[in-house]
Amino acid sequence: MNARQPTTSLPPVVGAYRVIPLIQEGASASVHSAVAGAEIQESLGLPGALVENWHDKAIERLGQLVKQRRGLRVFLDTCTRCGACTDKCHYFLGTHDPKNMPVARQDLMRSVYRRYFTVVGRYLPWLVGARDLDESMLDDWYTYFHQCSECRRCTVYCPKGIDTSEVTMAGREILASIGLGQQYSQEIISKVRRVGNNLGMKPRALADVLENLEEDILDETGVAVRLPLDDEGADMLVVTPSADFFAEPHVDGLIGYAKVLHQAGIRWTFSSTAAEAANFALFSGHHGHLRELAMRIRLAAMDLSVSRITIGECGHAWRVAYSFLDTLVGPLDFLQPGHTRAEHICEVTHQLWCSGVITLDPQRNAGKVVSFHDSCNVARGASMGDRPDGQFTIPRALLAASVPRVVEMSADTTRQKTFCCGGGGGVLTDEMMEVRIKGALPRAQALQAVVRSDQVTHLATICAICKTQLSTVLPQHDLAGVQVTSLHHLVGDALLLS
């Protein structure tokens, strides 16, 4: 399972809009995500290499997961192979590989489950499509479970509500448990456990970054905007993806948060021990690691005696915070009444704007024509604010207040039906570049349509992975002229700051 070397130059793959492709068997079979090294695996309490009795261990772990996770068993038992999900996956549409159809990716596990855990599968395997877990199947598990971004678009269209991401997570956890963890996600989880952020950036380095950003904001605006670190007794703890601290276009969003909170007069802080909102254990499927990483946020909030927790622009971080945080770390009842759940930075900014605490002038972004990309883990994994569709309406309200013109992409590619950027779920690695570019095809096609019809200049989003992925792959789709940006970059530029 050696990773293919990253492709340095690929032709644009934008074609006729939303054409269901003819299948190409094995089209992406040779694109493998790098396997985690022994040191990283062992630091997470997992085998450093493929164990000798991998077959028995994998089947044993599958049996445990089926018992522990009722939803997983339901998903494995109820699929009728109706095909409703077939053309809903961006990776199938881009790669043409039939094993990237959601139903086929699920069947990699479902066929093994039926072989070992159903009576018919044990004695008449051919009758129910049951298959042995052999080396060929193991290779397919590692290949195709890491060509899924867990975006859950297929679930929206499934008449039985089968969640492919749950099958993917289970597959990845089983693989890691026998020594085949994925380098990218496992290394990041290891860094957060050791240091508190995905970059492995120590407190002094983080403090230096924030001090430099304060100087940049002062030079640009003439206003002294603070980016405080470990300010005990602050009202609000802000936890954001660590990409916000150093990379474009992310850092401009971080500056936008700071401007908003400064203008609102809110005393807030980052934490050096929980400087990372992203929780890559959601991608690896390991519930113990998921809880451990989430617990850092609770402990930091308690140590700093804050009253509120706010999550920055990160898709899966918000899904974990909104949907799972109470279950993972216990009720946040030590926070201020009315704020005993994590809040999204968009939610906070929207409340401040609606109440007149901050003022936004869209003409400060004159000349920008902006479309909005709904990030999967926000659109299909969480809500926002006090209404069930807040994850759609709140960001759009802020965007409309911050820029002169907003153009929506096709309705079958936005909101709950949004297409993934192609880089989520642990796929954002160099060795996966071919799949990343092809997986971005449906989003690129929808964006290209509004670029041509309405001269869209910017694509705004509220997910760190989406920003990185789209900035990288859109030029491969003849969209180099579109600038990918943080929503709070636009908000920060529109803000009347004093």
The other form holds:
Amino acid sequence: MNARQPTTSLPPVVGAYRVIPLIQEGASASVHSAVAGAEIQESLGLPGALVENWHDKAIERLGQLVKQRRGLRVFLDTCTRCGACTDKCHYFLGTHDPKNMPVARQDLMRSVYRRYFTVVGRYLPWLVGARDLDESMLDDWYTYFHQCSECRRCTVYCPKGIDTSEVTMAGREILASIGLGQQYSQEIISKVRRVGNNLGMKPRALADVLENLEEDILDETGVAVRLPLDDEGADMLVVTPSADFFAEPHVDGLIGYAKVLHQAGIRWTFSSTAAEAANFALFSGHHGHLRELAMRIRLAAMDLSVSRITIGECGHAWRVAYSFLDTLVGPLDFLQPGHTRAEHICEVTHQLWCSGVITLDPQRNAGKVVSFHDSCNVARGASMGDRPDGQFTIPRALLAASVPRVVEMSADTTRQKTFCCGGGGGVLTDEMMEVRIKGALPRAQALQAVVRSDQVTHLATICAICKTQLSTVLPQHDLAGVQVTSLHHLVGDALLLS
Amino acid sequence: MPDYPSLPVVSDALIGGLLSAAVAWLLLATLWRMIQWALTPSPLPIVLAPAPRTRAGVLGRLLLELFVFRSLARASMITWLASLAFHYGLLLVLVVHLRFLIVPLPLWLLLFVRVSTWAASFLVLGLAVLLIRRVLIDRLRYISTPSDYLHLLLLLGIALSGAGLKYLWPVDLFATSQFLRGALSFNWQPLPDNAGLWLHLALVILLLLIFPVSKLLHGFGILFSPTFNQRDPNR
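Given the form predicted alone above, I would also like to look at the protein as it appears in the form predicted in complex with its partner chain.
Below: every chain and molecule of the assembly, starting with the one above.
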């Protein structure tokens, strides 16, 4: 997650509210995610440039993946092109490019799969829309597989349960394997492998940042709240997206976690080797890297002999921690009974609040009218607490306890049906700004509606990408007056601290 | 009389045999596709949250998707209604076809036979709406391949030729029954001499042949869809 400001200045995108656009072919064909340089690719054991026999290599890899991933195979086989998903993707609604309709995005791979791996596609390609993997198709793969934020909103509406993110992840993995990795994700994965976090921040620098934050909190509140690093003997390891250490508005959320844990008297620590919750291998689709990055968390927890692991506010990190961690790195059976899976900071805070260990006073946030943006990976890729819909109810319970007034956005844009912020899945780069701004349109429209009707002042969320993306692009949607904030910023401000 | 089959016997067996082979292909190829899916590993849990935490919950989710098309209902009311009309119309019409297989006609089946006109109307209406929206809506036109239209036209052809047999070109029900029962028990009987029936049967055989190797298999795909059939990873 980088907090760089937009380098391009585009006119505001203010579309008519929830109108399904007519398709406009090629509308976003010119927006390309930067291709990873040779050095980065090679550091990950991948070819540094497009290999000569890319066609055969790509087909070979596709053949392997459909044999290794049931989801991918079933999804490629069962789409009926019923069109249920065609008006559900924020990138289609924002760009009007038909290849951003989920089914059309999948069809980029499905048509090639049919051509090379099905009898009908081999002999009667025109009949079933089977296509060769030629240069123009390769170009479309790279362009449109990187204009997907893998948010899985389309899956909610698909009568076959087809998950476009499985297709785009596989597509990106194939592209990287023939030399076309994506700069943003691959560079970050490479940094995490070398240094331990997305920013490539060395332990000494991280310790300085944490010390400065401790001073800030002391100045502001008069209470000595600690932000420990590599504290052996701590009970709880907190792993958070590295944007929380320095970016606005993320850092206020980090201060919020620290205040809550301080008040609860929990001895906790960050780890310099796992100072990153984010796992960009989910975006690049490489299961080997996914496992490697997840393993750091297990190893850090074992090194520090903690009994609990807590994940900070990060959407896809929470999906990886909640849904994949056991499978990727084995069961976390060395943790304390009752806490044998990684816990979300919202779950931890919610338990403390419910059991009366901490007290929240909404009047400390007087004047704030807050709406909550559900982050896609939390909403559709994970859960929290004891209820299947805990990922919706727990953050909302904390929000309601921390601010005087909460206003929900339209129900078809929240909870399971939430719209992506427009920057997820590895799209959060400067060169993608046009697509990012347009992709935020549906969320912005729903927000505009509650700003008009209820004078909403703040938009709270629990994902580092959402925070960076929304604070960057909402001004482009005439929403500069709404402050994007971390949920734990509001919690931290409402907390009675002593 | 010469002791070899005469020409009509050969051709009767040919048509009956073709139907037998098509049914066998349908069953075996569909089974093969499902075995292929079942044998493909599912490395990471990718269920769509909020996910059921019990097996009964998963079963409920699958039943809702299979029989009520729940996700489609969220997506588009018109497509949902048209799909329900088409699929349930087809199901009822298929049940009515049991009259050719179960002799004598049981009483319960008579109830279905009496609503067969309604069933056929829903079937045709549903298909017509699905076809019209595929032609009219620009997004649907963009994603449709020739096979998407042809599947609908094939099903419409089967439904309309079947309706023709009922209302325009009356067919010998007993002889048709004998032909069908013969084909399913490898004791092939002649097909009644009715051009409408020949057309209907030819289209049905075509449908049986393409079913396992086309998107028409999607109903079985739902059962194997990891976003539907998995439990919450931390149940």
